[in-house]
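The data below hold one chain only, encoded as structure tokens and taken in the form predicted on its own.
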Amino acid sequence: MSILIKNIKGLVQVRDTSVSTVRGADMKQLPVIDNAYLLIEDGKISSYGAMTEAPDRAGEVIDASGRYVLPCWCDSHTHIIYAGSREGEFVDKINGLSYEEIAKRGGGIVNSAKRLQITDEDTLFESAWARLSEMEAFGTGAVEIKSGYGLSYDGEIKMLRVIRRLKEKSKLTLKATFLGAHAYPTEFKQDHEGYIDLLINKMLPHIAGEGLADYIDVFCDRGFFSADETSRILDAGAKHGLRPKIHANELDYSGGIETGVKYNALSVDHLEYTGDEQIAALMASGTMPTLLPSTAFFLGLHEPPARRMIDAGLPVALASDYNPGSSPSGNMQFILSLACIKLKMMPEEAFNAATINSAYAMGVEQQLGSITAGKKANIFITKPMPSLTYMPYSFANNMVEQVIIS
């Protein structure tokens, strides 16, 4: 099967040679071919170029006059498997309670864990499927999904099995991350050693035996898991072949960034608290700094220093953190808007951060993230737009007209 998209106003993120990441000043460079065509054959990008070079042959022809074509977003950090919403905590936040205060009252992650543990697998699957479909409609073609609302042996395994079912049914590219170390369950609040033992000696061997996870994650931050506790869990994950992706420095200078770099984490995520020492550590690593601006926006947190990081020469990725408590949306277009408005990223930087760099942050940069011959044809066509910048500018509107997955 072939699809020819013709008369494209701008074919965006064209990379003739596949690159893994874009960093520093290069993030302002976004390759675009004006008045272009794109040929898809057998689910892959076959060829592209100026309309004057467009081939005659094709099964289906799509006229994209006035529209842009982009590689789909890669959302490298989500928690879309959960039971029930947490709008009551939304009101608590309006009344001035902090994220940590809500958690101490039994809200937050522990609240979601209680609900998930009594929800059956089919119900979790159907609700997560609806969220995936919603994300796809906004232009997302690849999603990393974390466990972490189980906080028990049965709950965590159930979540990872739901992710496996989603992988089997969905055409999107999905990755599974084991986040048993998301928080300490109520029954282990005074027995951290007992929960870490459960994670390392019971959960991890089962998960590895069933092949349920691609990565391992730990919430390394104040009030959650210390750097030393994180190291023990990552050591155990490494024995089962699981590369880390770390929640780091959302609430304080936690040592999470340095720990992630030490263990060659694929990414360290959140990073609201990032200074010169953390930037220097990241500069000497292959770890992708991943920013989640909707979380800082929703919780009213100190914002990650994106401008400082990019100006220092780092690459930056963007993700939604879609979850019920701190970022109840998977709209990556809104993430780009927040990156520009709140983090002062240029639109070109935001597009790079949500495509090629976020593809790297979930380990799929060789298959996705750019318009490159041989990559999967996960692309979307915009509605008519006067310019590419119009997408992050028009923050309340869905500017995606059509999504094509493989």
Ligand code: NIG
Given for the second form:
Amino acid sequence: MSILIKNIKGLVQVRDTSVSTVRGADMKQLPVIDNAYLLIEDGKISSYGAMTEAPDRAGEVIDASGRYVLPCWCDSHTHIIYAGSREGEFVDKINGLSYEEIAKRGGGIVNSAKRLQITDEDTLFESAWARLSEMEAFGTGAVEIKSGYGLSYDGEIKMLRVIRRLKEKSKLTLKATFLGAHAYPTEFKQDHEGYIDLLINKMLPHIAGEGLADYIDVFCDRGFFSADETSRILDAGAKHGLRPKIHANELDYSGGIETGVKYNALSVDHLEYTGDEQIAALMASGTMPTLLPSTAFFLGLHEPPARRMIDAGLPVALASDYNPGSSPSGNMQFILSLACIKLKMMPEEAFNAATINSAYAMGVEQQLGSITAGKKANIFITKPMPSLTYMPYSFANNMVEQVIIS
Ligand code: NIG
Ligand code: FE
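Switching from the form predicted on its own: structure of the form predicted together with the ligand?
What follows is the entire complex, opening with the chain shown before.
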């Protein structure tokens, strides 16, 4: 089974030899072949190049005149398994309450946990499936999905089982992350030890034993899990072979970035509170700084210092953080727009951040994230566009016309 895409206006993010990340000044380099072809065979990228060298083939042929072709987005941080929605808190925020104040009143993550508890697995599966389809239509081809609204043994396992079912049914590339340490559930608010014990000694062994998670996450921030608590949980995760991807420094200088680096996290995410020391720690690591600009936008947080990070030589990834409380959208095109508008990233930097760097941040950079022979053919064709920059410029519109997964 082959597909030849011909007359492509620009074939974007072409890397003849696979790179695992793009960092610093190199993030402004986005390799494009003008007037190109792309041949897909057996679900993989088989060859590509200038139209003058296009093969003469039978099989399906798509004419992409006036259109760009890109590798699909890799969305390396989402919470798309959830029950209900939280637009009541949206109004609370308009009325001036902060994310932390809402959480203290029993809203926030704990509110979603209550709803998840009374929702069955099939219902959770169906709603997450619909979200995945919607994300795919905006060009996403790989998604990391977290647990973290269970906050109990049964609830966390239920969420991870749903992710397993999504992996079995979906053609998208999916990764599962155990985020039991997303918040202290109400009954353990005064008993952190009790919850950490449950997490380490009961949830983790079962989850690791059943192979339900690829990664482990902790919300390391003021009012949630301290750096010490985070260390203990990551230690236990490491014993079960789970590499961390953690929520860090969203609400304060929480020590989360340093803790993530210390435990060789694949990524540390959010990073609104990042100074020179944190940048220095990240520079000496293999940890991908991942920015979630829709969360800062939705909650009205101050922006993470993307420019300073990139100018210091760091790589940066982008993800949607799709969740009911702080980012109720998985539209990665809008994430790129926000990265450009709010974080002052150049369009080329945003494209690198949402493809190859976010592939690295979810451990799939060998298979996805660039146009490279042998990689999975998760690609999208845009609508006709005057330039590539038109895509982030044209914010909140869907410029993707067709998505091809494998
Ligand atoms: O990444 N920061 C922590 N967790 C989520 C929010 C989850 C929620 O509010 O439901 C986030 O923004
Ligand atoms: Fe998150």
